[in-house]
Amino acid sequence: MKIENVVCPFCGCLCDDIVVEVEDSRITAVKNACASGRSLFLNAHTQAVQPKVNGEEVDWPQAIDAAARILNDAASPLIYGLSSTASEAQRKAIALADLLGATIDSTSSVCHGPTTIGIQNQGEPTCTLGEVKHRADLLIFWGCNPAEAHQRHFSRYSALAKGKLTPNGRKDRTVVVVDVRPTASSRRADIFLQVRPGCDFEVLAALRALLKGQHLDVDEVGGVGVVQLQDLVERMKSCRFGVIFFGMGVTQTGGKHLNVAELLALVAELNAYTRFTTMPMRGHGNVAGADSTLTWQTGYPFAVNFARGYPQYNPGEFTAVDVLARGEADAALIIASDPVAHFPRQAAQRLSQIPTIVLDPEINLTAQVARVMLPTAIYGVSAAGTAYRMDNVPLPLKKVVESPRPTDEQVLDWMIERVKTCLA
């Protein structure tokens, strides 16, 4: 059986032109996907099936009971992850956090959390990827490497894509890459500006000054010559439709949200001359959905605490790394994430010291230290749902094969009901 127009849930591009062939409830071929997406679909049948408690296989009611008791007994539970699951499951996770008086945080806090703070401070002149494909003639990739991290971004949405006003694709566009080192993306660019590490804010401030006609009494800023910066400003002012895509090279270097606010201010000021927009390069398949779902459920995009019976928001206080590093969390529910592999050492060690529950299709490093492991279906492969593309456009995810494992949404529903029973 051939299933067309499947959405690949691997990264924030959410490519929706995937063709999947299924025989005997197993995916045998995948067309149009990148290497990462193809691997996700073809290896979907290899994941674990049976839940475990303290390393021993148990049935689902026992596993749910153990997880509910851990969360119910905790004084300060943490729910973290959310970016690689469907928005329907994200809603259930928020409901569980509300019920428990827990802290809930997404992976945004360690990637594009500063982007959200910058947007809250400055506003966001943005667009959809469809507008980029059809209109943009100047593409600037700042602190990101889509050629390797978002492998079909160039061909589907940006540099190589052919649109109504860009019928010749790459020939109709100028591509600029700004980064601290040469990358696969910079090798494909027309212009590469190599910024000194930690100097993104200075370069952005210099661009704003040049845009306003101010003279700079220096030859270079942040490792980039003023002549090069002036040339970039003229290109930005004279383009038909420009866009700056930016990644963690901007958000997770010195300055963080201040870098983002400066970039957003630059883009806003460019709109006095032409149409100019910006967009963060979101990594995980539904990390944009985690921000959106948390926002319309609680009013806040990440780092939300329900301890007082209502949602509170404070990055640095309620972000997962900080809650764990300070030793405040006494239990954790990790959903579709692997913080032990990626968090700073002190925060990661805390997860091995407290009772931790993991909902994930994979047996990752966090699952190996978890008290309870709950293997679930892969959203977009063996579970349907909704995901938000990096431009915040929601897309429906198909279920292309059956799975013996329940979905994240089902497991969280069971946990909510069991916690209610424990609280009664």
The other form holds:
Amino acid sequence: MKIENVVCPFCGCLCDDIVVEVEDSRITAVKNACASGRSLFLNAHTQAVQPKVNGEEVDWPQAIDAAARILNDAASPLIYGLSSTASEAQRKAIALADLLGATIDSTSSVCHGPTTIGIQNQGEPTCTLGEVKHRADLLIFWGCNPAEAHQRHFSRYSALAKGKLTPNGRKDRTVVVVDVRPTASSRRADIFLQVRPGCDFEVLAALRALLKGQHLDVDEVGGVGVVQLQDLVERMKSCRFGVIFFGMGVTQTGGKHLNVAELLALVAELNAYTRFTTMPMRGHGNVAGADSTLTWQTGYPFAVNFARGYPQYNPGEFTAVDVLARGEADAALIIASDPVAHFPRQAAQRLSQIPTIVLDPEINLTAQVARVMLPTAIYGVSAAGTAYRMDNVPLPLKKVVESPRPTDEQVLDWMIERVKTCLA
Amino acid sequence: MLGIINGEVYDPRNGINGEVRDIWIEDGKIVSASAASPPELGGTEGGRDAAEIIDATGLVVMPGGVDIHSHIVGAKVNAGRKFRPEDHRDHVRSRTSLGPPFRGEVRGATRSGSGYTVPSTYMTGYLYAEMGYTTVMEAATAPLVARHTHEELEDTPILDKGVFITMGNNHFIMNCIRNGQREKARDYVAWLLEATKGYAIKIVNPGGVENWKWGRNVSELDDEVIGFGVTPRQIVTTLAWINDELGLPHVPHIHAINLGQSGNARTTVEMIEALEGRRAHFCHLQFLSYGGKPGKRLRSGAAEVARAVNEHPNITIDVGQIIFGPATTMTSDGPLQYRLHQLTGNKWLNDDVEGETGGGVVPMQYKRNNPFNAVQWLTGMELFLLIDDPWRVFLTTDHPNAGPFFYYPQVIKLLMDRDYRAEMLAGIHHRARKGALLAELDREYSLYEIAIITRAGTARALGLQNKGHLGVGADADVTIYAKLDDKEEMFARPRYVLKDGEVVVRDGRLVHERPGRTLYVTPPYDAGIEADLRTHFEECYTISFDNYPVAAEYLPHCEVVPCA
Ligand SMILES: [Zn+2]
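Complement to the form predicted on its own: the form predicted together with its partner chain:
Up next: the whole complex, starting with the chain shown before.
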């Protein structure tokens, strides 16, 4: 059976033109996807797996019971992950956090959390990817490397895409890459500006000054010649529709959210000359959805704590890494994420010291230290749901193969019911 | 069965003006509304002996409130929440365990939330219900992100809701107009409403939002939309024709051009006239009723616009009354939001949506002693008092653009109490006050008229047959108020609110949470349009045609409202 228009849940591009062939409930071929997407579909586990408690296989009611007890007994539980699950499951996870008085945080806090803080300071002139495809004649990629991290971004939405006002695709656009080292993306750019590591803020500030017509008494800023910066400013002012895509090279270096705020201010100011927009290159398939669902249910996009009965927001205090590293969290529920593999050592170690519950299709490093392992179906492969693209366009994830495993949403629902009866 | 007995009933749709009535409810519907008949309460009639009775003696009974225009869910609202943590920090709501079970319901809990001008979804549902409102229309959703809107609606409890779909800058429609293909545009609109599970056609700054993608706008009805060769006039009149052809329950819901600018009363009146008698609703008209010369000092143009509304029975309006204090402006009007960013220096969100629309968000603070804001405030008041027919002028604050919805009780007091109004007027900037027509207007709204502008009239304008009244067959959405002299206090804390016959609020506090329904329309269309649409999607969108429609699974609680 051939299934068309499948949405690939791998990265924030959410390409929705994937063709998947299924025979005897097995995926046999994947067309149009990038290497990462293809491997996600072809390597998807769909066989039945029993949940485990303390390394022993148990049935689902026993596993849910163990998980609910851990969460109920904890004084300060943490729920973390969310970015690779569907919004339906995210909504349930937030409901559970509210019920428990827990802390809840998504992987945003270790990638584009500073972007959110920058936006909260400065606002965000943005657009959907179709506007980039059809209008943008100046594309700037700053601190990101789509040629490797978002492999179909160039062809579907940006550099190579043929749109209404850009019928010749790449020929109708100027592509600029700004980064601290040459990358696969910079090799495909018209202009590459190599910034000295940690100097993004200075370069952005210099661009704002030049835009305002100020004279700079130096020859270079952050490793980039003022002549080159002046040239970029002229291109930005005179383009028809410009966009800056930015990644972790901006959000996770030096000034973090200050870099982002400076970038957003520059983009806003450019609108006095022409139309200019910007967009963070979101990594995980539904990390934008995690921001959205948390925001509509609590008012805040990450780093939310319910201990006082209502949502409080404080990055640095209620972010998962900090709650763990300070030893505050005394139980953890990790959903569709592998913090043991990615967190700083102190935070990762805490997860093996406290009772940890993992909800994931994979036996990842976190699952190996977890007290309770709940193996679930894979959204977009063996479970249907909703994911939000990096421009916040929501797309329907398909169930292309059957799986005997429950979905994250189903398991969280069971947990909520069990926690309620424990409370009562 | 549940009875609300001996209440002073205001049900304008059925001509009941403060008479004492008993209202009987069964299975979520009104089954009888008759003159009070105490003998029957003894229990001789079948079923009534077992009935739950709410003794409404001395209380005011109205249908549940129906809000015709509010921004409560979806991409723009959520972007506003996300970038305004400063709005939420001091305005929180704790989760609660609800009190003793009512009529055998399982004990439940309410969700926590935060936000003042942009509250989170659960909190929005609770706050509206606690104010006696049971139906709210979300005023603008870009079709491309309608799926998001429906996800949030499902997390907005108690209320029945519908979504207006922005179409005033839609490429497919503008192409049809240019090519003289009205019928094709009509089929597309029908398809789009079904695909997005929408309730009505919304038009925002027709053509101006598309031009903003070039850094421009429109300022006259016959300005050209860049790249399409059509005009705001053609867009509005075509969509009004389509609305009639499809027999949609509501009318085209129009946010006109030049919003917020001096002298826009002229283009607003021109747009009313351009409709040539076709039915339409003009929203938050306060923002579109200014006199003075373009670019010069703002004055009220309410008299001029109210005259046009009075002369055109085909037009309904809502006011968008300014509330002094914090607000969050959010519209699909991209160039307007940029202008507000430049005027205030406040942070600015913009979101251009491919082939369809755009929009933005800018925080705002309305101040009594700011001459501009003071003029905006009195312009709204004047519209309320100068438009003669209460069935055609409705109470909104264009939440959260002109102020939060939970200030409706304050607006009601301003309308019912001219001394209070005079007191407010005396406190605004002297330059705005000088020569203001408002000082001469001593009209006071009656409770009957308030019932019209907050529920009976809005329900009628929305084409909701089962809402906004208490006749037999109506949804049993009922609000019961204590009869107080201070009308703000009276309307802020209803004694009871019933949704589908169940008590959800007592003494102004939520006692029972239940889901509301999403109302949408499914007008018929020629399925032959699909081939054209597939081509259009390939050329215009970055998502496939098949992934665009919002599937039924997104609306587990819903109701289709029939077209004529
Ligand atoms: Zn509005």
